[in-house]
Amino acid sequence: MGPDAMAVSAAAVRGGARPGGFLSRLNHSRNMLGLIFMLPAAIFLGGFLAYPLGLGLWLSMTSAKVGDPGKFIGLANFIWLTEDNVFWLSVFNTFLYTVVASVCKFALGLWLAMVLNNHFPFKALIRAIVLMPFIVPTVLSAIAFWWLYDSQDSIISWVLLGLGLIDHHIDFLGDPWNARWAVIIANIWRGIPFVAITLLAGLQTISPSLYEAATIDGASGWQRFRFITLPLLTPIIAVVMTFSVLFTFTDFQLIWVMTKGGPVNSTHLMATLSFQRAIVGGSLGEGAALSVAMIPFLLSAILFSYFGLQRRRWQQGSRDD
């Protein structure tokens, strides 16, 4: 190689044109590498989600009905919803249902996860049994609870009558507040396994040496939970509770099979009312407006998960290089 060629090669190296430079930077950039791996799935999901979302937004601003494309009416459907008492009742029911069920699922799921994290006989079998409520199809679970809550043949009423605690059958699904609590209990029963198993996975990532060191230092059980378990489990809690809230807020099958929103709309959630107005009632525009009204809350839940993950990065002292 002549002197001129050697000078050109040296300049190229000094300028950063070295073999494998881009691949080396890509290998050390977790954000870029993650984006590349996620891109095919993002394109696939975007095609299946963007079109229905766009169609829903369009329908919410039209007077469309089944068999009639309707015409553009702007925000008229949303204005009409603000004057609809049934809509506001469904908003109240949705928030009551979501908040009470999510809090109970978290508390009971965390307790169950901590119990299952201990060593005891037949632990694997018990974990499998715990998953049963989540594995059973939602419709079958709803039918089972519908039988349990039957106004005449409810086993709950029969047991309480036999114990002398009540003197008449309880109308679980015929009384508005009884029906609300009945469907909330059914949702809690179904959702606890998801929370428990996910939190159990998080608990098993915590090093036992941390608990041993805290015990040697004289920390009580509550202090170990507060200063070790809870902080290290916070990122997992953020994610699992986000999914739990989303699943609960958009619940449809359980309510529709058990009560269809009754009695007197007392168990209608925004999702079931949207279905009733759009599909059963044929008012596609009104039903779409109800669905669109759910989006701000769902975005709030996603942001909650995002900030939970941000806290995880801060706790671990990591950076996205």
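Numbering follows the first chain given and starts at 1. For the two forms, the rigid core is made up of the largest set of C-alpha atoms that agree within 1.5 Å on superposition. This one's a predicted model, so the numbers in the text were calculated from it and none came from an experiment. What changes on going to the form predicted together with its partner chain:
- Once the rigid core is used as the reference frame, the Cα position of residue 264 differs between these two forms by less than 2 Å.
- With the core held fixed between these two forms, residue 43 has its Cα displaced by at least 2 Å.
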The other form holds:
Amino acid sequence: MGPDAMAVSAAAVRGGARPGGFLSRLNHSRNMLGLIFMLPAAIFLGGFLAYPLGLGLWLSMTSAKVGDPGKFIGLANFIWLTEDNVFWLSVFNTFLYTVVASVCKFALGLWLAMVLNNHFPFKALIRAIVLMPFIVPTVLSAIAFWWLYDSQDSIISWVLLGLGLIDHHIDFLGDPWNARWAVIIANIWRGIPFVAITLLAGLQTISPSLYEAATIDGASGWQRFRFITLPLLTPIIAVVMTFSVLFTFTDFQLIWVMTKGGPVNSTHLMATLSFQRAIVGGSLGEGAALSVAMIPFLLSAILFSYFGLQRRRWQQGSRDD
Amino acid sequence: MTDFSRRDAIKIAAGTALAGGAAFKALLDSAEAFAQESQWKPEKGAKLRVLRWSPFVKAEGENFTALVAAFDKVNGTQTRIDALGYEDVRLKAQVAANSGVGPDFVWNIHADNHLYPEKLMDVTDVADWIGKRGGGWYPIAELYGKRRGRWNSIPATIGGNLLNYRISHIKKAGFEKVPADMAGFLKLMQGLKANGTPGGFAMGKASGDGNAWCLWLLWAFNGKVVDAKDNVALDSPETVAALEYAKQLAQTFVPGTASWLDPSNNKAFLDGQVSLTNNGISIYAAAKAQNMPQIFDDMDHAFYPIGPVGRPTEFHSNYPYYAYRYTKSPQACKALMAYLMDTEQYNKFLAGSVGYLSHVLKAYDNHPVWKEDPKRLPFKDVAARTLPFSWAGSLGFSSAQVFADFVVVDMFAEVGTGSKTPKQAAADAQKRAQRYYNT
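Mind pulling up the form predicted together with its partner chain next to the form predicted on its own we just looked at?
Below: every chain and molecule of the assembly, starting with the one above.
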């Protein structure tokens, strides 16, 4: 190390301690500090969210196949999909699945949350048990439902046969509409705890004094629900339902284990069809286009909850009128 | 299908090494003899990762693990075997091909070596050597293994998919054996249905069993997805004839086959709920393993009937070995392929597979596995009888996509469930197939 270099490094060392030096300035610069603290999160989000999303978008506009990066083909994959009946069937199935399952999960989840919000013995234990369907790995619960719905060995058919209510096994997964309802029920069963427990947390933040006041004023049970519970729960409902819709719309495992999209594609969702085409079939570009086609629907669900439910004026301190 | 995990395989390997001292010694001797003679010398200290499908029959898995252990011991290599469900093996192998990271050596199913041929090692020298040692390859093996005159995989074996039936039930329906003609077969199925002991074939997303019977039926009437020049030819009078037949056939099925996935018919057959279905020998093997004489004594296997086309039109699955170009141990991969396919080892493999997996080399037509139990016998000929799933066109992306997207199975299921007429179904399937062939 030459004398100059030594002088420089000595200055740097002194500079570090001196007020107004780099480290000290850094210490006092909120913007710089903010940037540094945000950097890990930004890298994480960039690497694990933005990059795959960008790659997916890019793939959807290429002719990529397994082992072949393909070339840019613009919107050809999307035009291709619009001419595909199976794709439109999957769009229909996805909407049916999402709408019916989300509405039921909300209604049943809210009801369950209100039941759990009461005082009863072993409250904590029962609340924990309610979470079970959510905790069990999806694949396991899907296999359990697959057995419940088996065309020859279904316990549901067996019990109903034993009771003399039906005279042959119910074809749960073999008939297109039966299969659709069957997978929707499995999804509802799995999704209720998430809605219920989150809404329960919301319910517990509502001050009991509001209910007391309303009761003194002679409000009925329905009125207390309609004018106290529901408005105060709206922000959390918005969040929960946004998540619930997103999870349901992008569901994959339940379907893949129980029907793989059958019978005759009547339970294929956009996610399962995308997997079948991209990974099993090897058309990465077409599969990516199928996934990308889900984005507008997902975005509109998010925007709906954001503008429609989240930004109520009372949340910003003014009256909600 | 019998479940068999990698952990089991490791346990068994350990068991073999400890307890089966003498048996393992014999394996070591033959591994040693092979190593002396082999032209492929594994790289020193090579570490191999082998990805294979979870064994359908336990003995085959034990045997494979033990053979590889002997190979390692003699050659000083270290081989790790990962076993996954066969559909997952396909996915993992594809990801490896795309990313250049993953297993060195894959034992896959079907013809994925035609999807990413430029990622795979040329193994022409190994294939030629094996062919010479084994009395020549069956033509189907060459078709699956070669691309543009070079071998990029070793088609190790063919997994048969034939008719499984209950002997007493078809007797009761008035048949001594399964008729070899289409009209007779339909009569048998109608008889079984009338007796309350129906048969059934999978009409759901069963990539193995569903494709096997649907392709057989399509081809039996000389229908085909594409002609020899890969022009889509699905919407034809022949296809419609096959679908008309399927419509009558499906009326004889046990209810619920539209939901059947690959394991469903095994379960239903073992349960006594279905008297005739299509499957590998795994139902029979499972009945033996679970000591169910009421099933295994009363069941047998038969070829599919022959249609108007006048020759067998069966579909049995290919299970190829291949290695990636990115491997650091190409010689070890080649040596392992040649070793597994060499006489001593292949004899053990066939014996351990008890008919589930059949030979692709002509020298094994007289292997004891086909003599020990007459109920295995039909599986001896599957390599000679099968057509490639790409029939009558070429193997590659388009045929793989049509197969993976269930175009043919869906077409039969649409007719079988009555949701479309044969003409409509054929026309719609034609459009779906064209999507893959016209790009």
